Amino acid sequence: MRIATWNVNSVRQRLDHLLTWLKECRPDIVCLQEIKCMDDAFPREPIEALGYNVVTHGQKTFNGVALLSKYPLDEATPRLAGDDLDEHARFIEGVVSLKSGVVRVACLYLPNGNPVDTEKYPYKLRWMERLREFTKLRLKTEEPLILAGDFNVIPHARDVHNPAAWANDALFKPETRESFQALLGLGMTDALRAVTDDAGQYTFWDYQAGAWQKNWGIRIDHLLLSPQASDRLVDVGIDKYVRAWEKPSDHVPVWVDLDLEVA
């Protein structure tokens, strides 16, 4: 089973590469974030039509998320609990059934945080705990899990072009590294780092700058997997190619390959 993450930046800007990088890449299911449109604003049609089934928390003009799955989506449940009075579209969870049980995949687009003086960077530390609040509860199923995102966190200096451009901004201010890590510490694997330790795998280059052209990157969007699930892993990747294509996202797709059945 091939499960992937793509702040696809506007799902409709990008509708086209998105056919594209679906009919090359053929992910089993796909988390998207920032599709920026309401759930009847989705383009489901084209989508539907290569197979996949498709479920969307939306919101006009921000944020928004979606799961697109080959399998039928036993449940979906939008939005993160611990916040009643939260409405920010970042968060939706679906589960699949498999031979051997599910397989739950938690779509999320966690808050920049950015500027950290002011409440955007406390909300994004509360929500990175209500995630850890969520992950444990799941946890304790002892089922298949996939937290799978932008998380807008850069975990470790090997993941950023330039760290010290980076020390005071939310996505590597220490208290958001050790707030991922904790998450990690679960019992949650990054399915990046399980595969290997080499810097410069980056998921996100600015449209400033000439970022991409520079190569001045940083690692965002994860893959984090329960222990029943990292027993599992075979594969991960990085479709950085994506992101020469005209017009693009600035973030692109990551994927793992787990050896699980599907029923």
Given for the second form:
Amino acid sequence: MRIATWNVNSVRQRLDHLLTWLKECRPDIVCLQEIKCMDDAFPREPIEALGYNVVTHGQKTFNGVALLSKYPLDEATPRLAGDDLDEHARFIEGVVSLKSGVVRVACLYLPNGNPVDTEKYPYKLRWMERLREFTKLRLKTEEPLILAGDFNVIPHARDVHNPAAWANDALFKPETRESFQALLGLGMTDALRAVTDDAGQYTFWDYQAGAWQKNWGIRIDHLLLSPQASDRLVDVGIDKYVRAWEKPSDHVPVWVDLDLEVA
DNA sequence: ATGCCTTAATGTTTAAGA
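Instead of the form predicted on its own shown above, give the structure for the form predicted together with the DNA, please.
Below is the entire complex, every chain and molecule, led by the chain shown above.
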């Protein structure tokens, strides 16, 4: 089973890229972030025509997440628990039945948190706490769980071309990285780091200053695996090639292959 | 150099992103 995540930076602007990539990558489950549209504006028909079930948690202009699945979604639950007043559309969890049990996939768009001297940074840290509480709860089930999305967290200096320039950024500040490590400490595995220690495994290149051409990238799109998912890990990939397409998203897709059998 | 692009929308400018 191939599970992928991609921050498309507007699904309507990126529809041609998305359809082309779906046909090439052939993922079974896809987590999309920054769809930047309401549910009724999501281009579901051409995606359904490729064999996907589609569930969305959209928002006007900003944020918005979606799950695409070749298999029926037994459940699809929007919103991360822990703050009923949080109106941002940043989370949707789906459940797919396996021959033995289920697999849970949480699609998330973690807050950016910049500028750090505003309310945006504490909002990010609170959101990360809520994600830890959610994960703690799910881990008790001992089911395969995948947290997939744009975490807006650079985990380590090897994940950024110029660590010093990012030292005080919300994506790389010590508090941010410590909170991410605490999430891993619950028992989650950073899939990419399970297969390589290499530096420069970037998933995002800024539109500005020729960042792509200079390979000034960062790794902020992640798939975190529970022990029951990590035990089934076969492969991990970063589809860097789509960043070279015309009018690309600033993020590229990341995927894992897991040896799980669908019911 | 805390913004050199890109996006959506109270649109001929602003806010947000990372």
